[in-house]
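Read the single chain below, which is given as structure tokens and is the form predicted alone.
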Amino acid sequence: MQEALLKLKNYLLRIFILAGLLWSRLSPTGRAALLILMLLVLTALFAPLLAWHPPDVSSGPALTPPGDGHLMGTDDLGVDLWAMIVFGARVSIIVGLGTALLAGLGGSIAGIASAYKGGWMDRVIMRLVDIMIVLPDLPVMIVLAAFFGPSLSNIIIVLALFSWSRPARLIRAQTLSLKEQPYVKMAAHYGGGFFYLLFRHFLPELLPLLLVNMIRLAGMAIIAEASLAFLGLGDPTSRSWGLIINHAVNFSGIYFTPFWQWWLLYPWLFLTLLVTSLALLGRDLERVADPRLSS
């Protein structure tokens, strides 16, 4: 037990040291983006404490403007908009994180296997990558989302299926040069199998590039989920930001009334803030991972 606690302590210490080094190398823009992202993540985690009203039950008069009782007003059913937004942050972050993990790790492993094994495996994987890249993403995602049903897990799987190809191609290109390094050849010569090299050499070496790609994938997935929800193909029980915008736009005469000033504007602002912070952080991390980009 003590040995496990000691390992955990050392692991957390390394994380804090790496986080401190990363923070020192980020630009002011990257630091601001990271702080905004952390605030949005904390908002999603503590949504039950931050929301004074339920996100799915009427808690006041319909279409109430922002005020003391309702920080961001209410919708046409009297549901508190602030509660829907903080709980909707969970949906966006879960979709972004889930898609980034599935597509990022899956695409990276496929790219590494393609470059390291070569031969027929390389040809098959690269042809699949070419097919996925030329397919029109949104129309096919709409069809698949409608076919599989408006479930959050189904949306994550559909988004991951259309997101793994680009990291696979990028990671493959880096692995082609990495596998020629003397220490990788030596490890393979002494019996190191693919999975040993994968977890001991390839993934640790490619981790900075993988993290940058995962951040980009998260931003793209959040936009795609909001687009599907806006089109009515999202999970109707999730209260995502795209679904809030969908309900607002479908309200008759929304643009001829002042209701859009809170019902439509606030979820759009939060969505834009989250995606922009991910884009700025990913760009700054790319500069840190490859110092040549700062010249």
Contents of the next structure:
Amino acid sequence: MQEALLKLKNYLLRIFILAGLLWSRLSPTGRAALLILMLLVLTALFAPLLAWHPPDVSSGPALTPPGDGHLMGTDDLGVDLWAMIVFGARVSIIVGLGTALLAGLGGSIAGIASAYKGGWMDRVIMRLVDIMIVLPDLPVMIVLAAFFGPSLSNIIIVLALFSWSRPARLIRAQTLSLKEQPYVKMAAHYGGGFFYLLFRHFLPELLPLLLVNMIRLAGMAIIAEASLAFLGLGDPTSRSWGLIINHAVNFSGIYFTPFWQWWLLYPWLFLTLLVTSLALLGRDLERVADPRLSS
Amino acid sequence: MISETLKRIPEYLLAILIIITLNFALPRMMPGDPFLQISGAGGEVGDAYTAEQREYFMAYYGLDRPAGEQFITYLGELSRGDLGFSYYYKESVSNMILRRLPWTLLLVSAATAISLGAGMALGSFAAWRRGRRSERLTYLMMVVFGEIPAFLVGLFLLVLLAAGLGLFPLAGAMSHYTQFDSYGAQLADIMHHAALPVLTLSLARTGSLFLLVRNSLGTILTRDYMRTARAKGLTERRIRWRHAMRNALLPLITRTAMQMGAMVGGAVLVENVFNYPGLGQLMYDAVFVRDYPLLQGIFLVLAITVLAANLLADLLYKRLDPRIAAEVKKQSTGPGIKPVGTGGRNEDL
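For comparison with the form predicted alone, produce the structure of the form predicted in complex with its partner chain.
Full assembly next; the chain just shown is listed first.
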């Protein structure tokens, strides 16, 4: 018990130090992006506490401007916009996280297998990667989402199917050079199997790079989800920001009314903030993790 | 050099085959069949067709034959340019696509040209002013603009410039019900309508091209031949454009081609922001009324266009880069040195 506690304390301390180290290496833009991201994640976590109106049923007159109990006004059905924004953050974060985990894991397994096994497996996987990269992803995603129905889990699966190729390629390149390292060769020589090497040597070494790449993946997934929702292919039961924009834009004559000043503006603002800060943080972390990449 | 390109052709064929197979398989993987769909619209199960009628139609459309046979028929129809018949609009899909395609092509090609030009100009501006405040500002702007998805930029421009200031039309590709005095006036009208969508797409795409030009120029500037060019007393302009930019051009072409998919995807969204009557808007309409043949036809055309652009870039790249030819020759005699910065697609991690 005592020992476990001590171990936990040690781990926490290590994480804390690492976080501090990371923070000190980030550029001011990266720091700002990280702060905004953390705020948005907290918003999503504490959504029920932050919103005092329900996000799915009417809670006042339709299309009221911001103020007067409705922080960001209401939409055409009288649903509170702030509540929708707060709960919509959850959708974006679930989609981003889910896709990044699925695609990052699948991509790195494919990349490591491709590099380590070589031969026909390498050829098949790399051909697949090449094809995935040239395919125009949005049209394919539109077709798939239209056929399979736009539920949140379907969207995550489709997005993951289209984003594993980048991590796979990155991880493959890294594994290829790692494979030639003397200590890895030695371990293999002493009889270390593929999975031993994978967990003992490859993954720990590749993890930082993978995590950085996963931030990118999350950003792209969030953009893709918002794009699909904007085209009316979002999960209709989840109020994602893209879907709010879709409803607002399809409200006829919205540009001739003042309604866009809250109904369109706020979801746009939050989506842009989230996407931009994710991208800027990803860029900065890439620089920190691999100084070679940012010449 | 030629064999290298030829080696990539099976890959493109495979990609096209995958797309076609996907297109063929998707509607057949759906639960139910088209006649169920038609008779039970909106969730209510009506029996508009009797069992005999259903069988008759299944045989009429060939849906009772084995999948392999259906696939061959499908390929045959595709090769004749027959993309099927739209349920909703009651028109041949190919005709509908041909009517909309020019608008999308206009947007995509104009945006590609503008983003290439802007990327080159700003990239070389930044490479020559590395570290100064103006360069850092440009860098930040480009990175931010490059990361915001096109449709969000488009919404912003639409609200600000079209709805707010009234400088541009809110929707459409040309003014209807108007007589133009001349072709020039009509052309000006079309350009006026296309301005915002093209600007949006170019803004979204310039960022990454800018970074590429800036970085490759950055490495080129440290090369020996740049010093030689300076020592020869060549003018700054000549050094910049003939010696440096020419070498930065090659990765730019690959990148532009690889971005074609993203560009087309962006165009689909941006057309919907600006209600621009291209393929993207048609795709939206097809999704909205669940017109699957139309949706698939558009998808096929977009995918094949992107693949063709990629193949073209591959061919062009090998044409433009004399070092690749030289390297192939060298490799046949001994180990060649891989030219830095021209690794093409494999370099872009």
